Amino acid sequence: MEKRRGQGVSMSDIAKAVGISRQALYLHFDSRTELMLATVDYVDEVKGLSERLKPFRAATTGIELLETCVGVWGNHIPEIHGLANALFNTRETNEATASAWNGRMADLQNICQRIIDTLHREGILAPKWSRRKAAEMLWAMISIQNWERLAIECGWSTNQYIRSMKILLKSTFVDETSGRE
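Going by the form predicted in complex with the DNA, give the structure for the sequence I pasted, one chain, nothing else.
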């Protein structure tokens, strides 16, 4: 009952797709917004990002963290980007979706900060970056929108995306001059 959603999909379309009347949708969800938030929560549960982050939690070194993060996230995005975009697009005019979006972004920012802090602790964070700026830039780089540009508009495969993003992030944030790669 949780189906595709996009800004160009009306409640009638959803009802028709689901096989019930438009009004019956309102018996289950108070509004379009609530339907969307419920769908987001449902997809979160089904796709289980937290489950997928297990290898990330197992990683110890900064470079491992970085690579695992890009791997996990790069495999996760293709499955959620449509819904994530719907959430993102309504965020400007809707407080509830905005806070759902911001909450997920805050989680991602924390992960980015943790990666950068680990690199810093190991002394291999590239010297031109402050910890805060590096984390923010890392967060921007792995955004869903960047993935869409590369994967959808440029046609990159998931593996090409992951490989290239790892190269970009390592050459940017990992100090090449400090001994081992």
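Hand over the structure of the form predicted alone; the form predicted in complex with the DNA is what we had up.
The following holds one chain only.
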């Protein structure tokens, strides 16, 4: 998937790459969609995403949630970039990759909504934002495509990306007059 950026990868190609027959592959996965979803889950497991999310789950304030999300996501993107690119590039023409991509993006959107809802509940969401628009903007700002621009095209390090995104996102979404920034 990574080598071909998701283009033209069949179940036969996958079976051949792992040294089994196409029929044997179908014994484990009923469909390409099921295989793609399992692949994404496997990569998350291998990269320790669940363990990395523990500090996010433990965060109690909106600012802690925001900063922890940026740290976890900013460190995770470089590790999943190849697979994410493959999913992104084929999602319009392949149901399996669209399902895998859409599922992960829905998860990220939910995280963004939780952050914004917490900032709002604490009374520190910048007043220029509705909760829905703020969550959408946060999701767009931390997109893999924006990470690519900064990390790959501009040469930013992971630490520089995380540090700068924390500053940008806090200045965008936290009410400066609240005194809680």
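Numbering follows the first chain given and starts at 1. Rigid core here is just the name for the largest C-alpha set that superposes within 1.5 Å across the two forms. Every value quoted in this text rests on a predicted model; they were computed, and no experiment measured them.
Comparing forms between the two forms, one finds the smaller rigid domain rotated against the larger by 24 degrees.
Core-aligned Cα shift between the two forms at Ala17: this is 7.5 Å.
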